[in-house]
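Take a look at this single chain, the form predicted on its own, given in structure tokens.
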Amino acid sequence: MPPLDIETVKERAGPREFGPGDDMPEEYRKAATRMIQFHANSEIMGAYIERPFIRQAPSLERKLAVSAQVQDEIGHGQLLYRAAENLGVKTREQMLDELASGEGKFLNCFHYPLSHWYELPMIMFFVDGAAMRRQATLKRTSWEPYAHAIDKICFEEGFHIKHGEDILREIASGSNHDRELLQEAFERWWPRILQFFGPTNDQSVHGGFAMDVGLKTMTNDDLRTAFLNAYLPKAEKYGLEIPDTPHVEYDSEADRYEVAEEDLDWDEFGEVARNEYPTGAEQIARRRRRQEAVEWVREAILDDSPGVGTTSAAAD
């Protein structure tokens, strides 16, 4: 099959149109790799900030559910690295090494650690809900291995969101003290959640090309509006007061929620995006230490010498 040029890719771009059997132009392969690697990294780093709550959850049922979620997120990351690997730009090992070294990028919300149980619904309900808004559209992405991975991811993320909502409901129906701490957590996380979808369309660096070649099917602004339409009423349903700042206003003419750009800290967002924000740097260092700690397992798996990886010594 002859190699595809970028103009042909734009003409043919549609849901699940391209796969490993197509000779894609380098521009497409690099853009798709960047997008999928970012998603994979985010799944892995999301698992890391949820992991402490396997022990800290207040009941056995909650511990089991958080444990299952953490395992799901790690699995999602591995699925996505495979989908990116098929593009032939980077190997899975290279992408994992980049994440550990601080070169790999990931979602802004996963640069901030969670300090107590009241914050967990901010990730498991609001952030996962925002992620679902984006991921649901990616079932129609043009790179078929990515769309295939998204099928499984969306199925499992639906359970995560329901679990997060159940925790939110439980806390919101608790004591006045519970509700005060929940509101404090919401006010702390709300600006970060509004920045989840990235810069507005006119400020987005990669969004236009990704739309042209079918990797993305909705813009940042459209995704943010869809999220606000769905989750502003849900926040209010559980008694959360929407903060005055950052200001959010519905534009009836444009049929869109508008977020006051000047109320958001884009300087901090940029620092986060460059992996330079202090708490994010700590998360990356933690990831690097964990990767180094299990290096012997990776070496045992890759070593095809007779008996390696199957002896009792290998399990020590």
Contents of the next structure:
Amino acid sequence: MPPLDIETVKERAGPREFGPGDDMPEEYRKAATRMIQFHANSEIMGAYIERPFIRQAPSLERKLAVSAQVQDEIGHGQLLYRAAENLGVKTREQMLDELASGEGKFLNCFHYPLSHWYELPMIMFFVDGAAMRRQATLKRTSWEPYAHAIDKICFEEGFHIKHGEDILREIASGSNHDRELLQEAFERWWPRILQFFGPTNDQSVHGGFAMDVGLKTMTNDDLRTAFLNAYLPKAEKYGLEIPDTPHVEYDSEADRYEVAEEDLDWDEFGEVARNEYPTGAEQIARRRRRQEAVEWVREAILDDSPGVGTTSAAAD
Amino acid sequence: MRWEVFRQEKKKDYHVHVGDVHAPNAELAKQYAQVMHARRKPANSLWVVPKDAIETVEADDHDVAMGGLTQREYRWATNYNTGEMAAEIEESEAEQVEAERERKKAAGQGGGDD
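Next, report the structure of the form predicted in complex with its partner chain; the form predicted on its own has already been given.
Once more the chain from above appears, this time first in line as the rest of the complex follows.
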């Protein structure tokens, strides 16, 4: 039986419409692989950003919660590699190798390391909040294994964002000094957060096809507006001042926020996206060293001698 | 030989375990599964799996921790009171509340206010 042709795919495209039982055209499988691999890589790299804060967290409760969060993110990465793997384009090993070699792409915000606890809510609340906005729309993606992974991811992600908001609230209700550092962190991160959803639709390379075949269900522009509608009032609630540039303005007629794209540094974004930004390259190298360091664990798991790699301890 | 049967009611639903059949081979197992588990109830698809092929993890095995046997409140959205949230966060929290109700029920503490 020949694979489904692309026109049929576009006609049938809908929530959870296609799965491993369908013979999908190569164009679809490649697009879905690109999207899910990007998502999986981002989960892993996000976990590496948050990991140092298991140690730096100011209380035992926070340590436990950050460590649970990091565990969740790594788990999400694994689920997603699985969902990408059954498209038959790349194996999990290939995707992990690509991440280690600096070929695999991931979210712009995870190319910048965090140096201080005050910066943590920028990732745990705003970036994860933006990610959750996007992920909620992917419950309706057309590749069923991806949607199934998203079910579990969304189940857990609510805790991450609320925990992030709890940290944000704690810092925001601290001393003047706390609030100053928080505001500084916010100003540093705000442009990157605005770039999270990528360039506008007319600049987006892959968006159109992904929408046509139901992999994506909402455009970058609409997602960014939806994010701002929900999260700008939150920033204001915690006393954060929205910087003048990049300029963000509420259009009361359209009931949405407009962002001045020209205020954003798209050259830096491009450098980040190509894995060429210095701090991003460092993050990738760190991840590669960790992957090499635990190579023996993967070998032990693949070795099917009895008793090896069958306990949860072996997966640590 | 025993085969476990998983029924999917509608396309896109998860397959849910509905029972088992005894059959000497896969062909007959599929037929029996249809008769026993898909004749009266609507079904879009059945999975029929040899019992031996199923690995299990039991909650009361020592060194196994599942479903909130330990105090891990910090892991749940419900532990953080942050006021009004974005719709998708509300939804995630609602799923967690439901899971907590089910955990309590499974632990024999009753289902809350029902």
